[in-house]
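There is one chain below, alone, in structure tokens, taken in the form predicted on its own.
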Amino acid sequence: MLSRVGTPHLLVSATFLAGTGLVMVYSASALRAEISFGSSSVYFWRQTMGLALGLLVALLAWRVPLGAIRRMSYLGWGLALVALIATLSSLGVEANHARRWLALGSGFMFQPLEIAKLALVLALARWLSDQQIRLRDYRFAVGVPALLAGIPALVLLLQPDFGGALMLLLFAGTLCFAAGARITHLAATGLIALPALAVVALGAGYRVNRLRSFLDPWADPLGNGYQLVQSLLAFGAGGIAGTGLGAGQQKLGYLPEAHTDFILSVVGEEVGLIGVLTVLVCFAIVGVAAIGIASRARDTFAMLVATGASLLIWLQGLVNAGVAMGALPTKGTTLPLFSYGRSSLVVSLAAIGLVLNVARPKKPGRKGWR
């Protein structure tokens, strides 16, 4: 199956997600933009500019030799860490009781976490590919990768962003597994980390409330369970075929973050189960195509780059969908390639470009990767 799903399927699915997402962003944000800015198309045009920038970045990620990307990977990790730390300074912008954004003037902001995800993937790909003969040793197979993911994760906890920190750790564990680390080493590390993560997760009252609302959102439908209840109502109203594009009601001030975290709920209401399944199938195709490309990569670094880059898209997409449908506790995260968020869109397209880079055939007469 993997041999039959490749670059064309990846391109078609990613293009569909980005293009359809642009339409849904306008549908979900028009009223909010009209109230906030006096123009219903503000978020649409911002997302369009993000898409244009993302396509340029994707082109670079596709054309720059993998050898050059490899050499810059540790530098990229360091710069991403500096950007994360900067969110805790006066440059950081606080929203919803967390400092996750950097303001660079002229109203331009970006979320360093998105860059940190990609930088971590590249740094891990380089380290794990360089240590292939020593991956039976815990220090090299798990110890150093745990530091590469753990240091930025600690900074994220200070913002605070528990979900983002957990996502970095999941990326690290998955790439270590793909590289050939021992299952026993990974399992032991997970068992050691779980109590600490549980303490952090339950140490903040708002996280406990989120967990309670996840378990029973109807116990407090106007309080902690409000987001999930409104999301489920949107899916229920849409049924099989939806109420019609633009005809949804939940986005009219009822569903919080309709154009970002809960845009899949808007899809469910306006395009129905058919639309939701179409979006999820596209994410599945992106994941399967990327895994197929990774399985055919010529070296370990390229394989890990394709694997990690695809994780940024399908794993985060799975988390976003799980939250919107009530299968996972509420966590603020965008739907890659689809929902509003220029930082996420640019990095997601860069990830697609990296996977396409891995899929490029090696030019005759050249040794190794370009």
Contents of the next structure:
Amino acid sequence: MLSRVGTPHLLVSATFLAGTGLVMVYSASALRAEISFGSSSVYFWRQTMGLALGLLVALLAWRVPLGAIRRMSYLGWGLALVALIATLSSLGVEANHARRWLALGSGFMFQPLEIAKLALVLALARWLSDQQIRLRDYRFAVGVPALLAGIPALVLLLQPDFGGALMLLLFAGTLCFAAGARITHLAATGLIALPALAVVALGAGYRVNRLRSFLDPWADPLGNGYQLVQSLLAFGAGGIAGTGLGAGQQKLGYLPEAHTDFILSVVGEEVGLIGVLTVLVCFAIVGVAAIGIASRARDTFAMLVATGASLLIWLQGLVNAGVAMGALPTKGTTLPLFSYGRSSLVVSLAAIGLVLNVARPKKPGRKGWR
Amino acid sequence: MNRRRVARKKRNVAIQRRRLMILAGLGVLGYAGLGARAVQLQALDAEWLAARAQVHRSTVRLEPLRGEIHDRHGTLLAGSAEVESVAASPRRISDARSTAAALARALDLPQKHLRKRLSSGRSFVWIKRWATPEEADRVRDLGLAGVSLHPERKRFYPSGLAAAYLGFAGRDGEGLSGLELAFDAALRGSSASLPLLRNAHGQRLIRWKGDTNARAGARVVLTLDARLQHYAENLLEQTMQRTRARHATLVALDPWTGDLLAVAERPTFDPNRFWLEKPSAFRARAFVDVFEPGSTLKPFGIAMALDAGVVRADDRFDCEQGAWRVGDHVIHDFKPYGALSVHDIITLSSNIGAAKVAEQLGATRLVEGLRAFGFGQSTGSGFPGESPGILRPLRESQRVERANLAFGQGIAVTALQLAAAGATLANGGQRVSPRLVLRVEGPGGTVEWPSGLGERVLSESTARSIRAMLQDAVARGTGKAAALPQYAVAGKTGTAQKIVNGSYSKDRFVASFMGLVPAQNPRLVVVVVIDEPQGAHTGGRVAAPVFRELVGFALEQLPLRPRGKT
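Right, and the form predicted together with the partner chain of this protein, after the form predicted on its own?
First the chain shown before, then all remaining chains and molecules of the complex.
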């Protein structure tokens, strides 16, 4: 299966997702933009600018030699950590009771978490490829990666961003798994980490409420279950073929975050089951194609970079779609390549660029894995 | 050592390949699971969910302007206009004092009252419904925060004529009484329904093109003649002042078509401010109130006896010098008479004579005859709540009741029934259904209200001979006050004692007059009913002059159609 998919599948699917994403962002955000700014296309143009910037970054990630990326990876991890810590300082911007944004100068804001995901992937790829003959050793295979992911995750918990921290740990575990760490080690770590995560998760009241509303959103459809209920209503209202592009009603202020975390609900309402399945299939293709490219990578570092970068797209997509459809507990995460958010879009496109970088044919004269 | 490292690396690569396969497999599995979830939401549960998403949908009804009501010559009796009403959201007003001051100046309202309303903390209060255009402009120019203008419809009645009969429409343009109620559907027209979405901010969004085929409200053209109506209402007003009666009612009818040219009553009310009135003022008395007619009914029983051939106009009956015992009951005449011809029984209004004629006819035929004239049943005018009156069947053995019925006791009629029965005498013996509506001019076409003469009740010669008796009654009998210099008038007075606590009162009367003019070629039938006049109380003294005044005006001023023969 993996040997037959690669760059063409990845490019077509990713382009399709980014393109339709832009259309859906416009549809989902028009009314909100009209109310907030007096112009319906504000979010659309911002996202378009993000797309342009992201394409530049993707070009860079595609052409920069992997060796250079490898050398810079620990530095990148450190810088991302600094950026994360900075959100807790006066540079951080508080929104919805969490400091997840960093403002640099006037008007330029970004989410360090998005960069931290990519930085973590690169740092882990370097560590796990450097130490691959020692991966039988618990300390090398799981211990250090746990630190690489755990330190930024702790900072994220202070923002607080439980979902982001969990995402980093999930990335780390997956990469360790891909690098060949022993299953028993991974499972043991997981078993140790689980109670700690549970304590943190249930420590905050709003997380308990989220969990409860996930289990039964209809118990409190106007309170804790509101967002999920509105999302489910959107899917139901769309039916098989949808109400037509632009004709959805849930985005008219009923569905919070329609243009960001719940954009798939808007797809579900306006383009129906057909549209949702198309988006899901595209994400699956991006994931499988990227993993296929990873499996043909020239060395372990490249393989791990491609795998880790693919996680940014398909694993996040899986979580986002699962949340929107009520299959996973509510957790704020973007739909990569698709939903509104320039930090996420740029980093997602950079991830695509990295996968394409790995897919580049080997230079003549160099053979085998390093 | 080196070889071992290479071997381990190779084994590692194999493990990694396998792990990547697993990872890809898990990813595909995950997305497949989500796909299944999507199918569940959008295909299996879609109906259930979509039904719950419907709650944001609503429709707005676009009502066309309510149709106008005109008189037979096109005079506007009821119209509709777009006006504006001033409202406020006290919660959004920070400075109630200055806002109240500004509004008080603009709308000429007491400032103190306004300040109280604006400080109420409510989210919506009306400041002034149906403001004048100038007031609305002044408020608009003020541009006060929290004060808004709302377009509304106002129903107005320029003359206030025939208020109880036209009825009125409420604040929201719904017919509440009278013709406004009876013809509500036509006047309202059909509204357009526009499907709407309401977004979460409460704003209305038009979602798709709905059925915008609103049909304008129909124009209702009445049979009333506004000039005659106006004259009649003034006349009743003066009569009320002169007689200090409780009510006065007048019906003027074209005997050939049934067209009601005037239906007036006093007291009345201002339909432009109906909410200030007691609901009892809204009664369309000519249609819904019944009274005992007394002598006004005599000609109808005698007409049936003549038509049946049981008596002739010159047959003479002994009127017993004013007192005649029937069973254990004594019938009195107003004045004692000896033998009177049937003609004179009408002219001089002898109760005993009328009772003796009825004796010849028999109780059954008397009741049947009165029913044929339309008493005891609705006239078919179609007016909401029209009373059928009361006319009970009699057995031949009920001699007292038969005698009473002959001079209009033990029966209850409406003024409208009396006029319609009079029209039968006027047009030569045929039934006629009174109508108040000439036609309804809707956007889809015009509907004429049926008119014309119905079944024959009595022969033309009988009708002519009754009219001659009635003409004599005005010329030299009880109805002298109804006589006009230029025209011969045929008519009959009635003075009925009212029943108070189960017996006939000595001091409460209903005075009535039923007249036709011109006497042998009638073009107008008029019934006047005065309830409880003070002082002079007979039909001849109280009701007949009203008839004369009205008919004098009508024949001189109005283009009455010259019709009919005889």
